Structure formats: structure tokens, C-alpha cells
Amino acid sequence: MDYIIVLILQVLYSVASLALVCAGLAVVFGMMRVINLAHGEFIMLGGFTTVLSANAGVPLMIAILVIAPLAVGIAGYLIERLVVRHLYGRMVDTMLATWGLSLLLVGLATMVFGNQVAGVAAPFGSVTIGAYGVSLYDVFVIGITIAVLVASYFVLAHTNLGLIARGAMQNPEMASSLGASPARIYSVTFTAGAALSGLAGGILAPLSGVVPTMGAAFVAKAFITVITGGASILTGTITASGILGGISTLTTFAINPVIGDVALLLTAIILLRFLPYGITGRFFRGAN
């Protein structure tokens, strides 16, 4: 029974961490149809911001929940204004620009921090369940992911800002004629996506450590999950994270982590073969 409880907690943690990594990308790609290949580097920046802030004496939770998303959100705002804004509607150009940006950020981070792992200790300690130890920080990751998803749903579905943003993405000409500024909405949306990526990096920093090249480990899984989820931002992210994260974790427990990643990829391929518009494109049309 103890093993089952620990396994369930690990599955929930895997699903939560995958959803958290995908959240920023889901906002940018799901709403704006911008393929941001620097998404992993935004996560990396959030991780380094957390480590530097914590080492400077800032309380770790403030570094994770406030400083990391704020710093990366500001960086995302500047990148949108200087680069991405000029490439809307040009998907290939946007991919090339953000790919170049990812290489630039990795190079700059390597120059500043060196090619070595930096990190901070995970807080909260652990509890014992039978013969197994469970980190309370894993439980915190589950809880904060739920809070982020609930808050995102509330903003998108129950605020004027969310309504205006969704309307501008679907029909920018109509939104402009009604007095909304699509350019400003795009900027706010991209900034929000960057801030969510920074939050993910900050939360994951005590677990995985931070290295300039860490973004590559996240961006592939994030894109696979978001594309598998389909057009609905939150429903798609939650559903795809649940399926892919659950299968990957169970396979990892049964065999090893490499086969777990292979199982995640194969599951995504099978789902997209039978559901080419993603899970939400088939089952949750019109969901947020």
C-alpha cells in the first residue's frame, strides 16, 4: 500500500511538473500561434534568477514565486517588442528568430555562469511513508501547479482581460474596431507566457539544478505536450500532461527513465495519428 501511495504521488508530481513547464508555451503558442523555440531558455533564465536571488539572501519562496517570473516576464516583454512583434504571421521567420535567440541566451549564460550546474537546496524537508521517503517540495510543486492552472482559467474565462485577449487572437480586426489594441494584447500575452516560463524555471531549480543548456531538456517535451493537447489552452495542457506524464512515469518506474521518455514520445505519436488536431480538437471543442 505504501508503494502505491508513493507511486501515485510521483505520477501526480510528474504530471504537475510537465504541465508547469508547458504553461508558458501553451499561452504563447495556443493563443498567438507563435512557435517560441527559446521557451527552454526562458525556463533556464528563471532558474538562474532564483539561484542568484537565493544566494544574495532573498528568501527562496520570494525568489521562486516573485523575482523569477518578474525578471523573465520583463525579458519577454523586451524580446516581444524588439524581435517577435515584427514577425507575427511569419511562422518560419519566427522559428528562426527564436532559435537564434535561444542560442544567444545559452551563449550569454555560459559566458556569465560557466558550463556548470548551479542550484539551491529544496525546502520543506521530507516525510516517511512506510519504507519510502517523500519530498514535501514535490507536494508543493503539485499544489502550485494547480494554483497556476486555476488562476489562468479564471483570468481567461472570467475577466474582461481574458475575454479581450481571446477575442483579439481570434479576430484582431474586429477587436481593433472595438477599441482594443491587438499589438498591446500580443505584448501582454507574450509577457505572461514568459513569466510563466520563468516561474517554472524557478520552481524546478531546487529539483534539477540549473545549467545554461538545460532548456533543451524541457522544450521538446513541452512542444510535444502542447501540440498533443490541441487548440484549447488549459484543457489541452492538463489532459495531455496527464496522459503523457502518467505514462512516462509509470514506464520509468517499471523499466528506466530512457524508456519512459520513449513511451511519452510514442504515446504522443499515436494520439496525433488518430487525433491530428490534438486531444481537445476532437473531444473538447470550445474549451479554454
Second form
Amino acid sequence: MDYIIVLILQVLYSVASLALVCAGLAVVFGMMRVINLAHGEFIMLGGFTTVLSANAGVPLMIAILVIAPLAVGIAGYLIERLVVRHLYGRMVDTMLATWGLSLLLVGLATMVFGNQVAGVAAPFGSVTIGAYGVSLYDVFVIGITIAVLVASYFVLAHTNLGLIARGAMQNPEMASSLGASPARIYSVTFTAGAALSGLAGGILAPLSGVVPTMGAAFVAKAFITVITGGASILTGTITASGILGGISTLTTFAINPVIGDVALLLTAIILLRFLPYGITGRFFRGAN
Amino acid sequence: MMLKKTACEMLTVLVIGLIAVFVFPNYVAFYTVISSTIYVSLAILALSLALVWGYGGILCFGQAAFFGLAGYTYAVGAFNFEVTAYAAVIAVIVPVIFSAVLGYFMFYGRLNDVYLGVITLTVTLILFKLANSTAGDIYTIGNARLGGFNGMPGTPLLANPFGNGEPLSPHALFVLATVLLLLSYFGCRWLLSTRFGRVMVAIRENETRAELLGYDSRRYKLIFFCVGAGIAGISGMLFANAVFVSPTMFSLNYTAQILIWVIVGGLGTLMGPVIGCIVLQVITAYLGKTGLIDPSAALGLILIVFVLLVPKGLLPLLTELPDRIRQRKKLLSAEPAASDKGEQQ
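Given the form predicted alone, corresponding form predicted in complex with the partner chain:
In what comes next, the whole complex appears, and the chain from above leads the way.
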């Protein structure tokens, strides 16, 4: 019985962390059709911001929930201004430029921080369920992911900003002729996406530690999940991380983590063979 | 005009190739021959993406996957077979089979180019993880230990199957690599001049139109993709001989570099990426030695600058320069109406 509870918690946790890692990417891809290959490096920046500010004496929760998203949001704003803005509508070029950005950020981080793991201890300790210990921080990750998803849903569905954003996503020309400036919407969206990635980096920093090259570990999983999810930001992210995260955790439990990753990829490729526009391209159309 | 340019390029390649085979290795240091072999084997990799992406319009970020698979196949084969040449042949066949399976899912799922890029990238990264996790005695194929992160040093080198079984000298390996680069280049040129190659270029230009004319673009793309994987396989097999096989062959680093070679050299040309590869290899080797700036930061900066400012790449920029100057002169001297007749490149 306790084994099943732990297993369920573990599945929930990996689905939640997958959704968290994907959220920033899903916002940018879903709204702007921009594939941001520097996504993993945004997470890395968030992680470093958290570790550095926590080591400088800032309370860990403030470092994770405030400073990391803020710092990476600002970085995202500048990057949108300098690079991404000039390439809208050229999907492949954006992809390549953000890949260059990713290499540049990894290189700069290596020069500044060196190629070693920096980290902070995970807070909250753990509880025991039957014979197993469960880290309370894992439960915190599940909770914060739900909070982020609910907040995103609220912003998209119930605020003026969300209305304009959804309008610009469906029909940029129409939104623009009704007076909403696409350039500003894109700028806000990219900044928000970057801030979400920064938050994800901050939350993951106590778990995995931070290295300049850590982005690579997330980027593949995040992309495949967002693409499998399809056009709808929230529904797509939730369903895709649910399916892929669940399958990958169960195979991890049954065999090992590497096979878990392979299972995730194979499931995604097979799903995309039959649903080329992602899960939400076929089901739940028109959802947020 | 176009034909003349291609003929000109082919002649230049032949001359440079002959110099590289017969003159170059006799006049440079031993060390330079060895590092040149690495550059040439990577140039073949650049050529494979130049073909697949530049002419087939298939945005493949996974050439490194085929490169690495070929390397591993060669190493496993070389440890197990008496005749290492068999391993070399199998090393080219395995990536082709792998690409056929992967390509079936992607092309017959009709994924667009951006999705294609992401999936091929993910496949490469997963292979990287898999290769990294093969440390320990369980992961042994015949006599070959896969070795996890450390790779497979001490792989038996390629030997002439008709000779006495002596492994090839570094000099001979360089000549073999250069000859294979030349063969791959002329093979690509030949392929592009056939009916099949022309249909492929037509599909790149306008897939819907090609389909309406009765060509099954899925099948053409799949076959083209497999050809590219085979060329990447040749490169991986040579690399395994010039350096040694390790999971870094699948790494994000190589994946990105291949793209950068193609972008810098010029998408839509065959020579450009090969030149781009060799030039950038020399630059990164220099940067790595001096430690002035992190090579990956430099490559990233180069990629951003090229995408934003020189999207066509260097070779088209250089070859179009005389045309442009001539056209401008014509424009300045003749009446304005004549400018419309100027050839469109």
C-alpha cells in the first residue's frame, strides 16, 4: 500500500516537474510560434541566480520565487529586443539564432562560473510513508506547479491581457488592426516565458545542482513534450506531460532512468506519427 | 551561367583534392596529417548536412546521431571481426537503416521542418544518454566493451582487406579520408544531376506543386534522408579511426557545430559547408589552445551573427560578389531598363 502511495507521488512529481520545465517554452511556442532553443539556458540562468543569491544570504524561498524569475525575465526581455525581434515569422532562423544564443550562454557561464556543480540544500526535510522516505520538497514542487498552471489559466482566461494575448495568437493581423500592438505582445510574452523558465530553474536548483551545461538535459524533453502537446498552451502541456511523464516514470521504476527517457521519446514519436499537430491538434481543440 | 559555375567548382575541388592527396601530406608535420584527417572526416559530415538540408530542404539536427552510430558500429565490429574493413562497411549500413526507420515515422507522419528538427535533435540527445550509460561489464557486445562515458579507446584501426592485415598508417588514413570526401562530393553532384535529385530540389522549392505533379514527396524525402545518413556514416567511421569512439560524438556540441558549418559556409551549396567546417575547426582548435574565449561562446556568437547579418553564408556571398559588381557597373553605364534583363541568381 505504502509502495503504491510513493509510486503515485513519484509519478505526480515527475509529471509536475516536466510541466514546470515546459511551461515557459509552451508559452513562447504556443503564442509566438517561436522555438526557443535557449530555453534550457534560461533554466540554467534561473538556477545560478537562485544558488548565488541563496549563498549571498537571501532566504531560499525569495531567491527561488522572486529573484530567479525576475532576473531571467529581464534577460529574456533584452534577448527579445536584441535578437528574436528581428526574426519573427522566420521559424527556422529563430531556431538557429536561439541555438547560437544557447551556445553563447553556456560558454559565458563556463567562463564565469567554471565547469563545476554549484548547489544549495533542499529545504523542508522529509517524511516517512510506511517503509519509504518522501522528500517534502517534492510535494512542494507538485504544489507550485499546480499554482503556476492555475495562475496561467486565470491570466489567459479572465484578464484583459490574456484576452489580447489569445486574440493575437489566433489572428495577429486582426488583433493588430483592433489596436493591439503585436510587437508589444510578443515582447511581454517572451519576457513572461523567460520568467517562467527562470522560476523552473530556481525550483530545480536545490534538487539537481547547477552546471553551465545543465540546459541540454531539459531542452530535449521540454521540446518533445511541448510539440506532443500541440497548439493549446495549458491543456497541451498538462496532457502531454501527464502522458509522457507518467510513462517515463513507470519505466524508470521498472527498469532504469535511461530507459525511462528512451520510452518518453518513443512514445512521443509514435504519438506524433498519428497526431502530427499534437494531442490538442486533435482533441480539446480551442482550449487554452 | 549556373552550369558554368558548377563545372568551375567541380574542377577546383578536383585540383585541391589531388593536391591534398599527393602533395600535402609529404610536406607537413606528422601531427598536422593526423589533425587534418579529423578535419577531413568532419568535412564529410558537413557535406552530408549540406546535401540533406541545402538541397533536400530537410532540417535535420540529427546528423550527429548517424555519425555517432557509425562510429560505435565500426568500433564494435572492429573488436569482433578479423577483417576491419567489414566493420567499416557495416558502419555505413547501420545509420542508413536507422535513418530509414526514423524517417518513416517523420516523413510519413508529414511533420513540418521545425518539428523534424526538434525530433532529430531529441533522438541524438537520447542516444548520447544511452551511450553514456553503457559503463560496466554488462554492456559488452562480443569482444567490445562499450565503456560508457570513456568510450572505446584502442579500437583496432582499419586495414587493407587485400593486404597483410597491417593497420593503415596515419598518412594512408588521411589519403583514404580525402578520397572518400572527394567521392562523396562527386557522388552528391551526380545525385543532384539525376532525375531523382532534380525532383528532390523541386520538392524543396514547392512541396505542394511537386505532389500535384504526381511525385510522392514522402518517399523522395525518406530516400534522400537515408543517403545523407550514409554519408554521415562514412564520416563517423573515419572519425572512429582518426580519434576514437566516445559518447561526445552524439553530443549537443557536435550537433550544433555541423549546423554552424553549413550556415557559415552557405546553405544550398556543397562546397561552402566543407570550407566552413575546415575553417571553423582550425579556429576552434586555436581558441581551445589559447583559452582566450570559450570555443562554445565563440561558435554561438558566430551563429547569431550569421543568422542575423549573413543569412546566405560566405560562399554565396563571395561567388555573387563579381556578379553584383558587374551588374552595378551595367546599371551605372547602360540605360535603366537594361537592369531588368540582368540574370537573377
